[in-house]
Structures are given as structure tokens and as C-alpha cells.
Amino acid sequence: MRPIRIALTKGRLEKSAVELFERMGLDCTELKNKGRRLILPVGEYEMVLAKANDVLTYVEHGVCDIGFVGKDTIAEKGGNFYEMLDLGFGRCRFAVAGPDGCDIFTGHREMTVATKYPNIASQYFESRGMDVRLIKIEGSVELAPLLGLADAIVDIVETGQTLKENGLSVIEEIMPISARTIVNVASLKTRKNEIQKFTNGIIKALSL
């Protein structure tokens, strides 16, 4: 039978995630010295680094047993796994934020909102019974409201540095974000077990 195998958001959560690695006692030799691979053992494990949204796809379709990812994918994306563990770190938050002084909660207009997110957008101005407008930006989506192409901006905000910078600001916060364990939902049956071990390892080293 092969290692729980783990999927792992590659970039800032990576770097978070070794260290409570550490803390949990694994050797993560291999994992900080990974060159160009993408699939390394850590202790009796074995991580796999992937992009955000194909951790939840490899931990969905039973390729992965568990995954790190945070909570902003998932609320996006959404699919069929156990969210198990607020880790704690890569805290931001999603909120809406428009030009300095904007109020979109007032008038009649039909609003225009640029967003990475259409899906956390939706939900939100729906559950406000507001009728917008979503375009969906790919790159850096406080260029929309400056180019006049939206008038505000549903994003990820961790310091509010680059809103600032820009003449933006937050008008509303929507939700907080953290990095989340994910496990697959046969994994969970069959390997409970390992799994019960590996996240109450996580667990013990979070309170550390």
C-alpha cells in the first residue's frame, strides 16, 4: 500500500506548512531542498506540491488522501471532501473595496464588481439582495476600478497595503480566510487510522 500521500498548496502556505511539519517531528529535508520535483517524501509520508485548485481536484478524485489549501479556494471552488482543520495561518480575509469615499450600497444603479472570486461574489451581493454586474479579472484586480471598468472590487485582503497605494479601501469585509486540511471522503474510511494519527499530529504541534 503506498504512504498517505498529501497535497500541498505550493508558495506561502508551503513554507507555513513545513514548519508545523517540524513541529510535528517529520524530516523535511527532502521537501526544503526539492529543486524541480513535485513529488517528495516527508517521514512516512508523501507530499505532492500543486496549485491551489488542484489540490482540491487530486484530493476530491482519491489521488491525494489530504490536502493544505485555504479556505478562499474552497469556498470558491467548493467540492466533495471533509474539511477537517483550521490550521491557523495564511489569515487574510475576503471583502468588498472601492475608491476611497465609494458607497455601494446606496442608489439604484446597477453596480459593476471586478473579482478573481465570481462564485464568493455572487453569494455575498446575492445575500445582500443587490442585482451587480461581475467581470472577472485574472491579474491584478484594483487596475479595474482605476481604468474605470468597475466600481469596486471583490478580492483578498491580507495587510490592505496595495489598496492603499492605489486610493482604494475596504468598504466591507466578507469573510475571514485561513489555510484548511482537507481529506478525501473514501481515504477517511478506509485509512482512518493513518489519518487519525497524521491530523492529531497537527493538532499537538499547533499547540505547541
Given for the second form:
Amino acid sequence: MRPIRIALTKGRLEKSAVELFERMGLDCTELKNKGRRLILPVGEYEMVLAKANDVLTYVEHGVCDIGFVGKDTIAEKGGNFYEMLDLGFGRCRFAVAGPDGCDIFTGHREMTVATKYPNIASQYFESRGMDVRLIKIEGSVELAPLLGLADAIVDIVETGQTLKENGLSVIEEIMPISARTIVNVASLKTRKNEIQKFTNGIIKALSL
Amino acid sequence: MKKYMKKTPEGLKDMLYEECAAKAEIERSITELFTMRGYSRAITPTIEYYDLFDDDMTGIPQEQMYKLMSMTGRIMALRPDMTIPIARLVSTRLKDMPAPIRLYYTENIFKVNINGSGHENEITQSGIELIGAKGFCADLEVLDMAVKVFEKCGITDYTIEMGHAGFFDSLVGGLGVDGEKKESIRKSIESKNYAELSRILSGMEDSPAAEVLKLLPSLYGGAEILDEAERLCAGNEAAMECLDYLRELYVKLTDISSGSSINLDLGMVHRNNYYTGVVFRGYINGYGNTVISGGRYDKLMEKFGRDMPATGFAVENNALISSLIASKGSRLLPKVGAVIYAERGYEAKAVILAGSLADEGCINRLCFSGGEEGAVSCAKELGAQRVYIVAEQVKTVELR
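Structure of the form predicted in complex with its partner chain, given the form predicted on its own:
In what comes next, the whole complex appears, and the chain from above leads the way.
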């Protein structure tokens, strides 16, 4: 049987995850000197580097057993897997933001909202009983209200610095975000001991 | 050429050769298993009225169903499930049939997945429904049949896990929370989302049920988790009843299914508005999805006006097919035994020969060009051992 395969989101979460693996006593030499390789041995495991959305896809289909991915991606894309641990790092939040002093909650005019996360935005406005027009934007969402395309945005806010420098501010927070460990539904049951050994290792390392 | 002429629609596919052979073999094995245990086949229409599969009834969201409009303006759906049509059938055509009623099916069901997800939208499911029977022996029969599906299909490396819908209900009932909150508790237990579950249950620390619910996602494994659950639930009579029942089933099923892996997951709370008692799932080691899904659903028949207990399960045949292809590969394909070539004027004689060889059980093919040489090379390619050249006389060439 192949080694337990772990999908790790490239980029923002990578560094904190590597620190976590080292605290768990795993040898991350290969992972740190990966060059252009995409699958790397880490201790007895196989580490796969992938984009956040793909981490969900690989874990859902069972070609990877465990995944490290942000709650933002899980909330937007969804899927069938176990979301077992909140790792506590990669903290930020989803928020609605708009030009300083704007009010999007009153009046009869249809609001236009730009976002990279249409599902999150749609659920949020639905829960507020609002019917808004959503426009999907791929890059710097802050541009949309500045250019007059949208009244507000729904986006990830870390420090709020980008918003501030562009004359925008948070209107309301939607949900907190942090890195999560997800597990394939069948793997948890068919390779229970190996997966529990790994997740227990995480829990122990996090409490140190 | 038209734009969509050469591709199959998203999520749908063609099947050929080994796949078709494996599918036929799996369906043959399953049919034999179900028939020998007294189940009769039911065939229901591929298209039904959408009302039948309404979200309240099935828990299947409407955007996951293929829909079309009938000539009379009614909304129709490609069936997303087989249990509901069988419940409809039992409540109508079989309303005078004495219980228990045992039916099985092998049919395609349909589900609209998001484009690009890689999931299949047309899925062949086989399954049984045991309607009008309650109690231990009925539950054991159905679980045993699930185990036998794996064994009959030559799969040794599988896991069956059991849970109980009543266990969750007995705990959440004591919290005094509304339907919406109950649903969010259920969802976070189902996805083993410990972080979200503790957040929802925070502030209920003085409730013993909330404390057990918090641990529910981790209560999976062997008999030891029943010991732990019993310790946690002392005093909660309804919960203890579920645990006792599960323990007895677990012990008996482990006894009768030698060598297999039977487990428990008390946090199995999927489709909780549908299942009412024992629930179970089956997995094949190394296959990333649930292969068997089933359980007791005592409240469904009542919605069709015939209040009867019921239990059953469905198998995703694709998982069994992949596993069979992985172990047997091209050995699944029928072996051609002979190739026949007809000289001009002797075609009818060749076709008669093809028919009589087939009757004797020799798989054969006619070869249309290239003379004797062409027929021999065709036979070599197919691994056939004999070539017939049909003219006034029939010449037989033996190949090694």
C-alpha cells in the first residue's frame, strides 16, 4: 500500500505548515529544498504541493488522504471530506467592505458587490435577506468600487492595510478564517491508525 | 460538423471492452446473491415526476437533479435515487402484498455535479430493500448481505462501519435546541469538524448530552468505542438502548463475517431526517469513496400512506468494477477461439459454420479480406487457435 499522501497548499500556509511538521519531528529537508519537484518525501509521508482548490479536489477523490487548506477555500468550494482540525495559523477573516462611510444595508437600490468568492457572498447576503447583484472578479477586488463597478466587495481581510490605503473600510465581518486539516472519508476509516497517528502528532505539536 | 457532435456530456461516459465485461460480471454476481436470498427484481422508470424526489422527502438538493418538462407541462426528473421509487411502487402496486417484501434493483441513477469536479453524473447502483420488517434479524440480514456483496465480488480488503441514527437523536433531543441549530450540530458531526462543533455547543457545558455530542466525531473504531460511549451516556436510557443494540449487531456480524473488518462510527449522521435506526457504510481499502451506503428508514413508507418499517442499502457498482478490472484486466475479455474466411461464393456456408461453432461454445469471428494469409494473421492478433478457410472443402489451420 502506498504511503499516506498529504496535500499541502502552496504559498501563504506553506511556511507555517513546514514549521508545524518540524515540531512534529518530521524531516522536512527535501520539502525545503524542493526545487521544482511537486511530490516530496517528508518522514514516512508523501507531501504533494498544490493550489488550495486542488487540495480539496485531491482529498475528495482520495488520491491524497490528508490536506492542509484554508477555511476560505473550504467555505467557497465545499465538498465531501472530514474537516478535522483547526490549525490556528493563517488567521484572517471574510468581510464586506466598501468606501468609507457607505451604507449598503438600507435603501431600495440594487447593490452591486464584487468578489472572488461568489458562494460565500451569496450565502451571506441571503442570510441578511438581501438580493444583490454579484460580479466575480479574479484579482484585486478593491479596484471594483474604486472604478465604480461595485458598491462593495466581499473579500479576505488580513490586516486591513490594502483597504485603508484605497479609501475602503470593513462594513461587517462575515466569518473568521484559519488553516484546516481535512481528511478523505474512506481513508479515515480504512487507514485509521496511520491517520490518527498523524493527526495526534499535529494536536500534540500545536499544544506545545 | 456540429459543435457537440463528438463529445459526451459533462459527467457522462462511454464504456467498452474490459469495463463492459467487468460490469456484466459484477451484475451477474450481485443478481445471483440477491436472488438466492429471496429478493425479486424491480424495474422502475428512469424518468419520474419531480414531486417524488422533493428535497423534504429525499434531502437531495434540487440543483443536483436533471429536470425536464413533460408534454403536459409537469416537471419531471431523472431519478437521483432508487429507494424512493421502490417505496412508491410498494405503496401502490404492492399494497395488498403481505410483508415483508424483498426487492432488489440494478439501475442507473443521475446526479448533476459541478462541471469539472470529475464526479460521474450517471451512476449504476445495485441494492436491496427489505420492506415491512423490523427487528434484529432483519437488520442482521441486510448487513450480512452488504458484507456478502464484497465477498461475492472477490473483494477481501473491505471495511463495513455501522452507526445508529437514534443515538444522535437521543442526545440532541435533550438539548432543547431548534431545528436549524440541530442541523448545524449534525453537519459539524458529519464532517468531523471538531472546531465548529465546540463553537456551536459552547455555553451548554452543564448539559451532559452536549458533552457527549462534542466527542461524537471521535467515537469511531472497534468495540472499545461502545465501552467509551456507554460510560459517557450512563443515565440516558434512549442512548443506552441504541448502544446495546449496536453492540449485539456488531458482535453477531463480526462472528459471521470471518476475516473482514467491521467497525463502528457513532458520528455517522448523514441524511438524518431519512434514516431512523442502524445505518452503515462500506469501503474498499484504497478506493477513495463510499462504496455501500444503507440503513433503516422506518418513516419513509408512511409518506406514501403505507406505514411500514424498512431497511436496505445501495452499492456503487463502479467501485466494484474498478476493483475487478484492477485484479483481472484483459483476462475479463472473452477469448476468441477461431477465425473464419470465406472464399467468394461460400459466404453462406461460412456463416453457418460460425453459427455452429458458437453453439458449441467456441467464440469466433469472420474475416473479410486478405485470404488465408489475412485470416491467419488476424487469428494470431486475437490469440485464436484455429482458422477455417471455407470453400468447396473446409480447410482447417491449427495455430500454436
